[in-house]
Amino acid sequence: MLSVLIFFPFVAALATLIAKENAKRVALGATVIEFALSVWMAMQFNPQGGTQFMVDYWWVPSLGISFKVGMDGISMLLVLLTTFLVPIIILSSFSILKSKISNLPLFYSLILFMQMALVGVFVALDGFLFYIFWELALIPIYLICLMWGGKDRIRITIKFFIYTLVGSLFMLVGLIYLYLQTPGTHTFDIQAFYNLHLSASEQGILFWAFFLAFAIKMPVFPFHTWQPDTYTDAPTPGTMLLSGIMLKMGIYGVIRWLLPVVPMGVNEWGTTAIVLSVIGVVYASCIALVQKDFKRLIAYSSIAHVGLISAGIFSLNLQGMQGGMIQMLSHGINVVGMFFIADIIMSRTNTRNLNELGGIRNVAPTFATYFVIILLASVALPLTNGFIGEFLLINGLYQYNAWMAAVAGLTIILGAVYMLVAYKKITLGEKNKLTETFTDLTSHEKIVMIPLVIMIFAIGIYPKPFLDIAEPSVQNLLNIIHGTILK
């Protein structure tokens, strides 16, 4: 079933290319089936059972490369996030892309191809296979940004390409070095990497080889400079893919391939990673305060949220790691909703400039209501999904260092400031020439919004099922990390 989950989107991508006029329906139908399959697998999943749905076949036996995939609780949550968000992203594009994109079959097939690679990244248990899926996930988003981005798309996409390529090369060098250290017949198997006995100096060097790749992807300060331009310039479905799912590749890489493989390197350099993450939280929040472009404001907000996730994970305790897991879900849901709102505003007014908007609540009360719900989730209001993740992350970071937690906690205060100011400028006050004809949400747009709002309250009010899925796997990883450090 896991092989089907991985490769079904690839088959659907080919079918979408052939479907032509029916491409969007084929793409949506395929992603709904993919989500249903992932939910069925989640229902069969036993959180206490370790890695499940295992598939392990030799791919290149002479080089020790195998097609080895499986899901534990960490993988399961990220696969569910991916399969939940992709149909929403596709559905959100129906009303906005027809006049902007000439080749819809290619566009949707690239999204499906990217979904295949994303699922592959989250379930790969072979280092070489992980790298292949990692690179495959980048190709569709490059093409989406390059073919359907804004006026400055070539320069921005090249910058994005260079950043991610350099990071990927560092990771490849690290994987090859680990491969060469495995005893006997060399292998890329993740368990063989976990069992290696590397010196502290080796692990310190490998830490940076992997951390650079993952920090660029998240992104963490100061490796973030590609992100605001790319998020702003990319077509909105591309931005949703990048922010809602793709940046989780970097966070997942830290959890799965960095912390347990080079724990002594983490012990040496983890504080540096936390400091960079916390700097990013405050820096991005301050930059967001002065943004006039709403989409760019959301981009900087995303950097701040991811910085907090990174800091919490590197605190190496259960609360920080669990907070990172739940906040990955929450951030993905909330940021997709925020970018959808930004796109609705742009499509109706032809501007995202906060100073040119106002009074939308007077003409579109339903839109304003959904907007404020997603916004309050983004600023971590209690009983919303954002509160659960940020509470656990700051708790975990406090256990590591109280001062770090105090500084990182500024993201809640600053986030409330820039988000509420943006809401005021967009929806409150008197309407003007741009907003007086602003129409309320259509039925189609409500269909996109409703699942997001349901998940905001479901996770915020009762997060236990999601925390229970991940906790045994998170605790097992922490045992590996702390056990190795103590040795």
Contents of the next structure:
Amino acid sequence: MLSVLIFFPFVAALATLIAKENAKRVALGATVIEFALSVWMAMQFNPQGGTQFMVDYWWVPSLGISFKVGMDGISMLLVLLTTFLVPIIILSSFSILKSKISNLPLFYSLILFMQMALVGVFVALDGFLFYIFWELALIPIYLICLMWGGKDRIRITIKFFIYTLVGSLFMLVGLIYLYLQTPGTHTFDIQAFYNLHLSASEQGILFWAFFLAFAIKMPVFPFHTWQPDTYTDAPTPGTMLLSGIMLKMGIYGVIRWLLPVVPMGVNEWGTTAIVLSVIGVVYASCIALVQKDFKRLIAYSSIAHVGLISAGIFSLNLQGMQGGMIQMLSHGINVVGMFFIADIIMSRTNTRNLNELGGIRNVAPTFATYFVIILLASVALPLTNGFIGEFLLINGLYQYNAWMAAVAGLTIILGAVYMLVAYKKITLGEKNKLTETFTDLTSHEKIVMIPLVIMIFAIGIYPKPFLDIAEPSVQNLLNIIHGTILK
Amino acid sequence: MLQFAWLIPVLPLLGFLCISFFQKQLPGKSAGIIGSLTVLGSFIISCGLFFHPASGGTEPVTITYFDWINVGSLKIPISFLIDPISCVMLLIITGIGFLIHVYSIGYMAHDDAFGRFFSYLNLFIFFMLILVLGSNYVLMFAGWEGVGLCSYLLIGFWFKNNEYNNAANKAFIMNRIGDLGFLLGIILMFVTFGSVQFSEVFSAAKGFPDNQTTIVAITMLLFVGAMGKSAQIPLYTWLPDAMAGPTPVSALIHAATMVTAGIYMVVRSNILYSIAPSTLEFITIVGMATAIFSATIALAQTDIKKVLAYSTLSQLGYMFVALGLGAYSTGLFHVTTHAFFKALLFLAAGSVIHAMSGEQDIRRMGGLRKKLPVTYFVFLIGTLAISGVPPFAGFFSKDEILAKAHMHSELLFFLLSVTSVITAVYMFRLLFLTFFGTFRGTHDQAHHLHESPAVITIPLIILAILSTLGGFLGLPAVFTEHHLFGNFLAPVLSTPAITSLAEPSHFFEYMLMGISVVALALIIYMTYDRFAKKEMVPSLSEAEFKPWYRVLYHKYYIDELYDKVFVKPLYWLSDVCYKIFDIKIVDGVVNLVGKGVVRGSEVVRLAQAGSVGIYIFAMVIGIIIMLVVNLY
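Having displayed the form predicted on its own, please output the structure of the form predicted in complex with its partner chain.
Now the full complex is given, and it begins with the chain already shown.
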């Protein structure tokens, strides 16, 4: 079942390539089926039942590599996020891309290919397999940015590619080191990694090998400088894939492949990671304040949000972790919505400069309403999804260190400042020459917005189903981590 | 009745959804009628609850609906608490809310966004009801932030005007500063008591000694939230700006209900505050400072709504003084009477503005009492009530605070009395400048002057009656042994050790009343002489202001100070972070590493560049080296 979930997008990617004119419809149809499949699996899923839908074949027996995949609650949520967002991203691209993109079949086929890799990353239980999916996810997004990006795409994309590739090479070294430590005929099985008893100094070094890879992906301050350029320059569906789903690979990596594998390393360096994350929260929020390009502003705000998630997760308690899980979903939903807003503005006015816009609400009230809802979710207003995540994250961080929580909490003030100022500059005031012809949302754009808005309130008002899916798995991981530290 | 409690907030929510989804289809005034009816429904159910035994106080009732946030030991349900405190607040919110909804049908009749206005107003009522009904701090916080959102939306209601939009942003952001404190307070509470549920927190807190550090920290952090929401020094500057919103909004949100949320929160947490006397002391100081500081500013304002706004600040300060003295029911009593007379004053001011075709500057009014008799009459009642003229509502609640302050400290009593005098001065100045003397507006305005329609005047008259009689809910001990208001709340309130239980002597009470009546008579005479008879209207040109007047007129330049000390440096710092640190240093290092690798690899690359010259050159060198090696 799980293999189908992983490889169905791949088959669909091939089909899209052949489909020519119908490429976008095939892609959309396939991802909707994929989403339905994952929802169906979520309904079969028993939160208390540990890792489920397990598939385990030998792949390269001589090297101890197997095709081993399975889902616990943590994987389940991230797979759901992926399968939920990809069709929305594809749908949102319908209106964006009309003129800008040639070779649509290739474009959609790359997105589908990427979906396969993303699902693979979130379910892989073999170190080598994880690495393969991890790198496979990079290739399509690299091509998407390179082929359909903005003016400066070549320089920016190469920088992004090299930066993340270097990060993952550290991880590869780490994985091979772990592999060599496994007893008997070596194996990449994650369970074997969990059972290793490495010395504290080994774990300290391994911590950095993995942390670098994940920190660059998220990105955590000060490894973030590829991100604003890439997010701004990539075509919007690419930005959505990067920010909505791909950065969760980094966070997921921390949860699955860092914390339980090198708990003593975390014990030693966790504080450093938290400090960097918290600096990132305030630092990126401040920078977002002075951005003129709306897309760039969202990019920096994303660094701030992710910093809080990372800090909460490294706090190593249930509230922080669960906050991280919920916030990964919320951030994915909200950031995709925000970038969609940015793209609608761009496609109609041909600018993203806040100072040139204004008064859109006069001519497009529905657009303004959706904008406000997504904005409120991203500034964590209670009863939206953002609040559940941030409340739990700050709570978890507080249990770790009260001052860190207070500093990270500044995000709720600064976030409100830059978002409200941007909203004011874009939509309020008198309309001007650029915005007077701004048309309100088309029904097609509403179809993209509505599921996002529904999820914003669903998670905000009744987050229980999502929390319940993840809690036993998170608790289990925490037990592994704390158990080892105590030993 | 309890089984209908959930309808109290849900009705206005339905109103909100219904109006916002069908805005275009709703004909004429129906949005306003739907909005008003839903709040009326909530009011009726609230009345039912009020007479239910649960509100009698012996056994507060908690009704749990569903789990909201459950993570490990952190359990936050959606559940409501019905007890005397929430009942009093429910009646104020839905009662006054209903009157203001009805008033708005008239006031907003000609606005293009009539439907949008009512949808926001209903949403506000929903969040406000969640705030007072929630049985745990997080749910209270949800309502707390929600009303902040509605305040933001309604201040910036006329969004074409960027000045209004800035005022809206300022309100939201300043409230957020307070909210961060509130949120940290809630989290510290969870860490300390393992719960955020009122009942559990309060019973756990009973074991703590007075002034234990954690408790002081929790109460202080919560109070930071209250300083934002209830606009106390130093987080008060948003409230005067908030007057940018339509006048019914100023009445409902920025006078009667939302800004008293901070007082509600402290009263709700009275058990915690009672064991943190240091915090109470701090609250008294902040309240007192705000009361006198903003009262002086009100003396020199010329915008009818600004005067009322500063007066609201000042009255909120009064309420906090009461809370700081541990006189929780007195604080809530003043919330109630203030809700009556301040809503009345704002709505009457709205009626004036309506008649003056949007003019808000009192220097351009004058002599309106003949043209607007009803408005004049109710405004007069409001003024008498807020100034503390017996037997109007404000007299009793204010008198109670003064008496409590007298038992605590002479200085405090003195400062409060001074504030009280200033209040009377600026209120009668406002009254006389607006309604007496000769008309100073334009010819056009004079032509359009008219009394407002019944839909506006009827709510005014009802509020005037409440402002007249409301004080009898809490007669002082001199007159009766039954302090209705205090007795109603007594079961759920605690008394901190610092509060003296002694009742003021009857002689003192009579003296206080006597002196205040004489002082008020004197003030009324003097202001009448100055502003009505001699018509000493403040000059329209700032250059003619006396220096002290100019300082007051510019509100002590606090906005300018905040701009210089907080806003500008923040943007400067952000700019430095971005342009220098981020681009030059952080990214610079990354690029440098990249370049280093490229340089390094250029050397290696020579080996594979396919240049025959280099190969031959290398070959020759190699042969020479081999020869040389072989020779030895």
